[in-house]
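Only one chain comes next, encoded as structure tokens, the form predicted alone.
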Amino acid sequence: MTVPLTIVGSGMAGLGLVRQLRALKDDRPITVITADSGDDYSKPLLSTGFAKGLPPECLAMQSALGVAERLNVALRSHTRVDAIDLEARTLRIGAERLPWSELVLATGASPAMPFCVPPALGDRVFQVNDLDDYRAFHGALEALNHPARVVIVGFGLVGCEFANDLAAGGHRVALVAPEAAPLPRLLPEPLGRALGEAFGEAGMSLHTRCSVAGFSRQGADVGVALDDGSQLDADLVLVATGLRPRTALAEAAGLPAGPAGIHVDRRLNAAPGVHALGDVACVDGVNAMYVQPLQASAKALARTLTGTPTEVGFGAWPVMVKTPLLPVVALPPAVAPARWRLDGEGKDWVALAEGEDERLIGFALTGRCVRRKVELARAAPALLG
């Protein structure tokens, strides 16, 4: 019996690799193991569905069964891998020992939960990181049968995109974060304030420089206590406080890993016969949790696995934030800039990040200035050249 190539994870990275392999006419047996439903969907669409009124089934491009048939893979959904045995080249799944010829870890990243949520509020406090999470949150909104009061905890990319989407869908949104303005990792503060003003004009309330002190049941409501002594009452809470690469399985097996992900070289190798890509991979010191680096990694690894060793490179690819209330594009600098050069007013800003030598190393754009993204991307250094 031919031992299959085994991929742990069925997100955009795992299934993207399978597509690339099949496009290269690689017909080897492939097993995909995933802890979720295994349905094929585009993760970036999760934060655009509520404004469009899209139920979960409309976000799924294909069921797990359809994926298995179309890509000719054995797909095991709702299955968790307990351990990796590198010496025996097997995975432990309960009492089962599953052999692999080569192993690809595409386990993604999980949302951080920095709070203790009382069990009684488990059906009111959510995180949305995959289609199954979207199903649960969408179901809770539908069950209310009226526009919801939603408290979103976090000013990052996920929190801001869901805030825009939920507000556009008719819900009342409050944002809570310890930072002074939205998108602190992508935008200098004046640009973040411009986004915050756009959110405020759309009816959202922003609670800046505040942290959540705790949650409680207040009749039919969720009470969200803030550390400034105030409290917000909500129907539902969405926690969006960042993502952490899922490295526990790799670390337990002795693979090189840390807070930035599983450490791999530019050929996506973590150890002989073991590879990682996507949100869980730290490629030559760079972890880029965006679609373009993921797609580039899948293409490079597919070529390597089919006999053409290929190193991956990441271009100067800007992040386009899905906040139609105020368009935002950013290319965050890989290192702290020596200075930001700011130019703009109102909602339209250009911020250029410069190194000590005054060369452009990143940028951020808002409003009408986002039209400069191609010009500036061409002038900026590659993320991983």
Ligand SMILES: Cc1cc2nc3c(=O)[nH]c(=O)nc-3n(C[C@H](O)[C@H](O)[C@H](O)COP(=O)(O)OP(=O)(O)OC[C@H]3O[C@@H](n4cnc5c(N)ncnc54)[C@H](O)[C@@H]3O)c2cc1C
Given for the second form:
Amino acid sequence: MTVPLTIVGSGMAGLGLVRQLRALKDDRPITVITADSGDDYSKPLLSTGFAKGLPPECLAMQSALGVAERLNVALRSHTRVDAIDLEARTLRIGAERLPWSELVLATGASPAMPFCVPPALGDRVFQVNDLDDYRAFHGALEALNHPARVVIVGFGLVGCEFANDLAAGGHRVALVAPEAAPLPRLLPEPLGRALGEAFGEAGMSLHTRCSVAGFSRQGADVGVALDDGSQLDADLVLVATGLRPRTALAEAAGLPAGPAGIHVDRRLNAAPGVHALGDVACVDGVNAMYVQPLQASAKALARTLTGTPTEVGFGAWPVMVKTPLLPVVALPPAVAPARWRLDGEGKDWVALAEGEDERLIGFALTGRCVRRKVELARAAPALLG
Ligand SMILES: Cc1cc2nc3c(=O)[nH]c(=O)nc-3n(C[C@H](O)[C@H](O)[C@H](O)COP(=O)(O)OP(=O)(O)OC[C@H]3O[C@@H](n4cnc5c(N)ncnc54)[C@H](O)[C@@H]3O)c2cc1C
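Return the structure block for the form predicted in complex with the ligand; the form predicted alone was the one displayed.
Okay, now the whole complex, with that chain kicking things off.
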């Protein structure tokens, strides 16, 4: 029996690679192993479903069974890989040893949880990073039977998108984070403040420069104690404090990996016969946790695996933040800029990040200025040229 190409992870990276291989008419046996349901869904839609009132089943484009049939793969859902043996070329899943011919790690990134959540609040404090999480959070909101008071912890892309989406869905949102303004890693502060104002005008409360000191049960509510001494009462809490590449399997196997991900070259190679792509991969020093880079990686790796060695490149692909209350587009500079040049007023801002030589190395746009994204992306350097 032919030993299969084995992919760990059924997210957009893992299934994207299978699609690319099948599009190249590659019909080798493929096994996909995933810790989650294995349903095919677009993760960016998770933070747009509440405004549209979409139940989880509407976000799944295809069930795991449908994926397996359509792409002709052996898909093992709700199955966690425990270890990789590089020498024996096997995966360990409990007591089972599963051989692979080539191994692809597409294990994504997991949400950081910097707080200790009392077990009694396990059904009130959530993180949403996959469709299974969305099912649980959506179920808890539905069970309340009324617009919920939701405290969102974190000013990053995920926290801000959920804030906008939940508010648009009629819920009462409070946002808490230690930074001075939303999207601190994507936007210079005046632009972040413009987004904060738009959120405020939509009825959200923003608690800037505040950290969560602890959670407690207060009757039917969750008490969220802040380090400025105040307390917020909520029905539910959503913690969105950043994502970390899931490198534990790779690190334990002795593959090159660190906080930025599994280190791979531009052919997505980590070791002989072992590849990585998607949120878990740090490609030639760059880990861009967005869809376009993983799609480019899937295309390049499929070509390499089918006999045409191909290096991946990432263009100047800006991030489009899904906050309709104030449109935001950003291409964060890869290195700290020498200066930001800001131009704008009210909600409409252009911020240009320049290097020492005054060249454009990144940008951020809000409001009506987002229409400049194509022009500026053309002028900016590629993420991985
Ligand atoms: C709310 C939200 C909104 C977003 N919006 C956008 C957007 O608008 N535009 C954009 O470009 N990007 C967006 N992103 C980022 C984008 O969705 C991710 O970059 C992308 O989905 C990552 O895909 P992945 O396949 O690498 O990882 P994941 O989707 O995390 O998949 C990882 C897979 O690995 C499996 N796995 C992990 N460990 C194991 C193990 N030990 N054994 C078995 N299986 C394992 C998991 O079960 C899962 O199947 C968003 C992200 C979030 C969370």
